[in-house]
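We begin with a single chain expressed as structure tokens, specifically the form predicted alone.
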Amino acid sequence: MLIRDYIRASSLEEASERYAAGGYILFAGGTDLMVKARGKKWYQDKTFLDISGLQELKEIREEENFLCVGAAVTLTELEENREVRERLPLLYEAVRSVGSTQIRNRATLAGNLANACPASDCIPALVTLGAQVEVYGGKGKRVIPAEQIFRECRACLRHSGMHVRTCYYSDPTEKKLILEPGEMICGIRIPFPKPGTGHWFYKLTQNRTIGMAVMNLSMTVEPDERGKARRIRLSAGGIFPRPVCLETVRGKNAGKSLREACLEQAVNAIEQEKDLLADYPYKRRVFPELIEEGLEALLPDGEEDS
């Protein structure tokens, strides 16, 4: 592996100052960086700036109605966290689908988001849940809705074989996120769903292994005060050039049932990517089927009214 140097940051301020000066690649878990550095010379003039030891980035805490996850928190720590398992089951399912145990022991939720891969397992769950991203830079902290932090990356979905393998960019944050120079993700705020909200997560791979997703789907169904399905939110990986959340609300669909309106919206959305997606015919056929399966699991009998 070729890199110029390796430095462990002693504070968030130091990390931000160095990162703003250029020539640095942020390093927390390093699972994506190691793969890229092994076969390419992208980093021979770059210094890995390790933020994994910053205690302020290693916290998992509850704040009002949010679970706040520091940028250095590993996926294993989230998987083992009781609040995640019991109150954020959609995120739990997405996290435990990432790679192997060894990968989750090092990989971080913030790194998964920062890599901005369209086939990420965690990003659709974060977008569906309405997560917020805390970033830190020379002007202090600011908060960005997760769905709004990504730039469109059309090249990422042109891989052959239905598969999104890895990113074309050595530092995805420069090309695929809207961050200002020197800004870095320092945490993610995830709102706890309304009581009674159903969740569904599915990951489709080529060979039922720990590999990257061909497609994945995160979905929630939120009830109204009577317990009747009111709103569907879903986000998918491996389909769109930037993560999007498709939302369907009962009573706002020109007489269509909640199920019909949700499927129609999803089909319209994927048809907009007809000239972009590798293996579009396959994904166009399977995407609605995955949604149907999720709706079958989440919508009780009789939830077909408009």
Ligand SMILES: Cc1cc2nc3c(=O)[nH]c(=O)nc-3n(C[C@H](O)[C@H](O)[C@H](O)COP(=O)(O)OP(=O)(O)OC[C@H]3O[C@@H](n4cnc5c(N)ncnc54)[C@H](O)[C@@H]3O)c2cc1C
Contents of the next structure:
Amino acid sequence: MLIRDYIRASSLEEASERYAAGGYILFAGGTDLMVKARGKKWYQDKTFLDISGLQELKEIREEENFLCVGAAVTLTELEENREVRERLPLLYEAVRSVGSTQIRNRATLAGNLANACPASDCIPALVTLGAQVEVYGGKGKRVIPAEQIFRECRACLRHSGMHVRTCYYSDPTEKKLILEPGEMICGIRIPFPKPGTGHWFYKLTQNRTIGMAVMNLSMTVEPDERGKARRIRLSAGGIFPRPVCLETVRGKNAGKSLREACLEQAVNAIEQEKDLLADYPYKRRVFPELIEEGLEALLPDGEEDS
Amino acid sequence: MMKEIEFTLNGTRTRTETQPGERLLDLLRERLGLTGTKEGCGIGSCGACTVILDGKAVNACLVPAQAVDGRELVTIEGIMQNESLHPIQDALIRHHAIQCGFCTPGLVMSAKALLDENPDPSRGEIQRAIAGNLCRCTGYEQVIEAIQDAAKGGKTQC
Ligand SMILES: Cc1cc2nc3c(=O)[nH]c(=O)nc-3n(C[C@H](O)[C@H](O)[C@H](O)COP(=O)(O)OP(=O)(O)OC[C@H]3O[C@@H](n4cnc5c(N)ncnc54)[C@H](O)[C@@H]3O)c2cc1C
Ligand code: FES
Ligand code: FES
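If the one shown is the form predicted alone, what is the structure of the form predicted in complex with the ligand?
So here's everything in the complex, that chain up top.
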């Protein structure tokens, strides 16, 4: 591994100052960075700035209707958290599907988002749930909706298969997020879904080992006051160069049923990526199937009316 | 920069020099001569390098050596109990769960991290705990049985 230096940050301010000054790369669990640092010379002039020990970033706390997850919270800590398990089951399943126990013991949710891999398992869940990203920089804190924090990243979707090591950017935060220089993520705020909201997570992999998804799907179905499906939200990994949330609302679909409208929108969206996706014919066929399976499970019978 | 770090290694306070570019795996194998921890892939996929850091199984190939400063580390060399094999090691032998043995130290450490936290795991919990440990020779059935046996006190003769 070729790096200039490694240091542990002693406070969020210190980390932020150093990071803004340049020459540093933020290091949380290192599960993406260590893989890249092994094979590439990208970091020989960079210092890894380890923020994983900062107590102020280790908190999981409830605030109004949000669960606030600090940037140094690991996936294992989320998996073991009762609020996550009981009140954010979509996120719980997404987190549990990441890598192995060893990986989840180190990897952070913020690092997963910052790494902005189009095949990430956590990003589609966060986008579907309407999560917000808390960003810290010289000018203080600001909050950005997760769906709006990403830039397009087309490079890796042109290759079949998805591997962490195929990411083409030494500092994905710079290239794939809209952050200002020196800004870092300090936490992620996830709203608890309305009571009665159904969720669906599916991860399709080449084999059943611990690798990245070929495609994944996160979906929620929110009921109205009478318990009838009102709104479907979904987001998928491995298909789109920038995470998107596709939303379908009952009664706004020109006479089509909620189910039909949802599928039509998804098919239109993937057809836009025809020239980009390496495995387009396969993914074009399978994507609607994944959604149908989720709808089958989440929409009660008799939900066909518009 | 060369830096001196101090941490608890298999129960003993240990001081050593390290380079920033060293991984925990390099520190153990090259500098400290503890070659029980293996390097299979170097990218977090095989689990041959699994060690226990502050009670959690981690891939030593994905941890910078300097990150263990002040922390507690257990490797395969540190789990013997009074000169005898750890019950997990013993169970792996009795269940014929070892062929070439390259994956074994990592599997033992994953299993130990599991049993330390959860002494009575279900089969599913065992499978999840070792999902990050690849074995190319033996397969996983015998390993799972061995871990179940070790959890029950390790009495089954096979
Ligand atoms: C074997 C293996 C299997 C994997 N399997 C999966 C999988 O199944 N699904 C999946 O989604 N991912 C998977 N991953 C990817 C990886 O584990 C995740 O992306 C992880 O969550 C990244 O978090 P980290 O804390 O380790 O990030 P790091 O490696 O520390 O950082 C990743 C990037 O984010 C930046 N960063 C970190 N923290 C911040 C911050 N607070 N603010 C701004 N930028 C920041 C870093 O500078 C870096 O560019 C796998 C990785 C490996 C090695
Ligand atoms: S060598 Fe570390 S996981 Fe393979
Ligand atoms: S016994 Fe050879 S790899 Fe597991």
